[in-house]
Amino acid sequence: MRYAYFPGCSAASTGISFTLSASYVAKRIGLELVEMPDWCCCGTSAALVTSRDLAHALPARSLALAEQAGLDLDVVTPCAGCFSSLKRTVHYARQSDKNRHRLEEIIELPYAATADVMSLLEVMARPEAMEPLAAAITKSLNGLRVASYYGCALVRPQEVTCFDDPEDPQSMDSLMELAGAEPVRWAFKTECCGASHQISEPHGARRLIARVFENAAANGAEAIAVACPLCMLNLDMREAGINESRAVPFDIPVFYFTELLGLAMGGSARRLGIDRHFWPTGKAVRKALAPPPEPSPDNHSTSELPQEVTVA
């Protein structure tokens, strides 16, 4: 499994967590990650609203430059956003040879538009993929009750992405699920987190958030999975805040889902980097990684779970 890697501008900064955690559990599976070169922002939702023709250059810049350098591979990319502008462009290029030259025009390169693009979640869990994952979890997550958070970049629209669901995606319940989890039935897995809104329009974008977990929290969940950093950045950061107005406070840590299949592989909270979220994770963790309870005199299993779990 080889593929060319987008990394996007969140990667060593808001979104480390997801590129260290994502990093794990690619080289226990064999998955190969080649960095596209000279790669530039993908200008994700603010060049749409400044040019269309600057929202589809800046994906085709570094599209074009990976054919350029003789890395013929698919695209994967692990941010939600920049997977949501590459796979526009790469369908834009594709509809006409008058888009196509209108981008190399602009770029000033030459561009096929040969690669397709993908998600690190649906790279992940495509077949080929789930094998090696399986093989490599050694500790089940104890049926932790996770409720996978798809947001709206990676669904819609669904022309161009063509996710597996547009209202209904399974991928990441698939793989929380090979992982020991149970995922949740609930009704707010492609909601919009309010994205970038949540600095330009606080009050009402706060609603948004407020009712992710709302909604989580009222199916049981006991921790939230994400495929997205503005998804992540936007839940862990500002759950504290809204539990300011509740008279009962939400206690759902968000995770990226990397992060639990890493856990369930073995690695340490540190290593993947957990232990730099804003909400606390002890609990969901210490539930996770809890050892099997010992038989008891009679043959029976206790119930009991021990109170101090280190995670490895």
The other form holds:
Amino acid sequence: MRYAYFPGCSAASTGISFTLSASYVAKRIGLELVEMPDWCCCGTSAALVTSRDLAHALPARSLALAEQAGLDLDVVTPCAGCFSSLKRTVHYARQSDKNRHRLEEIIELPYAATADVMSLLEVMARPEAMEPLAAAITKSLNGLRVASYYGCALVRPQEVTCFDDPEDPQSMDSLMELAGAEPVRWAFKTECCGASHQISEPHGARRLIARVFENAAANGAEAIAVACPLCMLNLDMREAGINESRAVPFDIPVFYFTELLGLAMGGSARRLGIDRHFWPTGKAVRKALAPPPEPSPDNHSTSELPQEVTVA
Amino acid sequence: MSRIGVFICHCGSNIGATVDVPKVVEAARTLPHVVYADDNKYTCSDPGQQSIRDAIEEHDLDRIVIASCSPRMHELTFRKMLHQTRINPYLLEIANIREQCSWVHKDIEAGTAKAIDLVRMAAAKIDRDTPLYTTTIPVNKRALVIGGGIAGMQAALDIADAGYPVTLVEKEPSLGGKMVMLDKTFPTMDCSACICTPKMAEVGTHPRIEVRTCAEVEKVAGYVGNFEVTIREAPKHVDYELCTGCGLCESKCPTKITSEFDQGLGKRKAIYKPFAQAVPSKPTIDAAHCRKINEGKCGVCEKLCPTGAIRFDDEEKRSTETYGAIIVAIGYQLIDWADLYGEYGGRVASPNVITGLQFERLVNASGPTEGHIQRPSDGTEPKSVVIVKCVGSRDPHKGKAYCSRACCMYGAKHAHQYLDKVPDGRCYVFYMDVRTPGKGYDEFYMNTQRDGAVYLRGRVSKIYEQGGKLVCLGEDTLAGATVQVEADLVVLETAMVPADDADRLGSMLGVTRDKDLWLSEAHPKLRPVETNSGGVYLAGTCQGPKDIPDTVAQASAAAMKVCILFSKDELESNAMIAGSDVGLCNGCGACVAICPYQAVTLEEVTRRENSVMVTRTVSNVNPGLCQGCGACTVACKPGAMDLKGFSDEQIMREVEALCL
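Now show me the form predicted together with its partner chain, since the one above was the form predicted on its own.
Complete assembly follows, chain above in first position.
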């Protein structure tokens, strides 16, 4: 498993925990990520509202440079926003030679659009990754009730993303199950987190976060797993603020799915970046890693608290 | 040497506006063998036809070309005209200079040039036309109706009342179809069962109608007037000759199964009548669930039956009979929304998200709740109901692009019924448009709004359970706002889609299916109940979504067509059919494989070839079955197969006239 890697702007900043945990997991399952040369901003929603050409040209430039460097690999990106931008560009370029030539003209580089773009979630949910994952997972997460939150960009529009069910996706749920967590059946898997409206339209957008927590709580979730740095930021950073106006506050920590996989592989909270979260994760991590309360003779669980667990 | 007459039609300004007709006439006069050419304002009119007849006499014409509208429009008209002359009706070619020329072009010069090309091709082709003659085939005056819903029953009754015997085949244990599941019918709110069950009884007792339930059509051979149909009857495990329908067996049967008739909301026994007024009013054993049949234990029904009618060893029956005409009335089914709408909960949706047909059973006095509207999850009365229209219809992205036609009224009826039974309840209807064409329909919809139903224009984007309620997220596009409605019960008005059997039956009968698998009528306007297969007619929703009045009207129309067919003792066969040249045929069988009507067979012939008697396998066309589609002529490698009126020779002359 070898992929070209498009980190995106959040990888070394707001999404550092995603990077830490993803590389921890990748190393243990033989997933090699080769960073693309001189990659630039994917354009995100800002480029899309500015100019359609710009929104396609920015990802095309990064993809074309990888081609030029002889990086004959499919592209993987951890960020759902980058995934959406890159995937949209490949889709556009493959629609017609006219489209592709237009991009080549703008970026002044040849671009063949041969490489596919995948999200990190899609790559990890593939059978060739699930197998080594199953082998590398040494601890069960003790049936921690995890609500998998895919957000809007990973599965939609389906004609472009070609990944999982757009209304009731299952890939992250099966990864959580593999790690010994109990996937929560809930209704808000693909609802919007408010994205950047949380900054520009905070009043209306906060409600979008609140209802995600509401539905997760109503369905008994003890944690939420995400696969997008912006979902993470919006949920994790703003949970405290949302609780200020609630009689009964939420207490649901938010994890990158790779963090939970890493925990199940025996990784420490510090190593995986879990100690960098805003909302305390201690209770959920303790439940996930606690030895079964009354071990019976036929229970083969080997859960033990790892030596280096540090809890935020 | 042929003597061709060419007649160019202006069709008012339909052709005249884009084609310079006098110029086409001029050009036609210069074509080989054309001895006369003229134009006419309306060729199909009486004076138009008379002028052709006069020209035939005056100029001793022996074949004619008419350049006008599509042959689908008036070829038959002009053939009938030729019947009154000495020219064979098949020595006629139509050059379509309207639909395929004047209507689709704007430039007069180019339009005229194309019209001249089309006329030149037709004149070249008709030079090689030969007279064709029809033969007669006998008509077997028995009708087969497939499907015992309201359409099939109406058609069977009409044909039987006209004096012809009918066999009605129904795959379920009872007649009635979907209509008998409905509680009330819009817009008059008369009880569906009250108007449907008398028809069922009438069908069941009619001296000229033979009803076969639990039966399916397995094989159809033959052609109009002479269909050989094999009907398979599943074992009922009850001897209907002995059974009196007392119901003792059903009351004591220990096995309870989800009722199909109650749409999964109620229970039935393993020996059962689907509903109280079933016709025939006798039970059948569901072999898949019967303990005696599966485990060898029980047999209570057999012990109790006062007439000894139970037959656990009953077997499937097959019979082959001859019919002159077939009416297909296999109806519809509802789209499986759960696979398409994950946002409404999909396969793991709340039990309180139900379909319109399930609501019908809930609100029906003989339904599982005796007409009390209750939530399937806990049996409580819902205080707020959301009705979602266009689920699976008018939604090409998820379901079907077409409008399902009956659901606007169906939804309004459900809202009305709910508000009638739960006066303090609230009812919200999400809609895209309200389409209520029909007598008394819009008035009904207005009344429903006056009843208090809140109509919200927009689709529902999500339905999920939270806090014991079904939260419906949607949009009110008139207010320009998103809305959230908390409901106790959600009713989805789902799209009608073709019955499972439509594809299989369609290909067996040679009836084409449209892109959504609805069975296709022969002409969308002028032949709405006929199909492209002679002697096969359509009734009801198998042809497309419709409500009960339209279904009944179409069923009577189909019955009328059958009666017209049966009013003759013999039929004129199609003259333009395929024929094989035995001398050229090498018996490869490509024609047999490609024929959609099973009209071509291989047979052995012994004949003299090069002074020697030889026996060879060659193809043979059944003139009753052949519909003249021409597929075999293209598949035939040695060029033995020719379509009369469209021979390879004629087509080549046409191509030469265009290209050389």
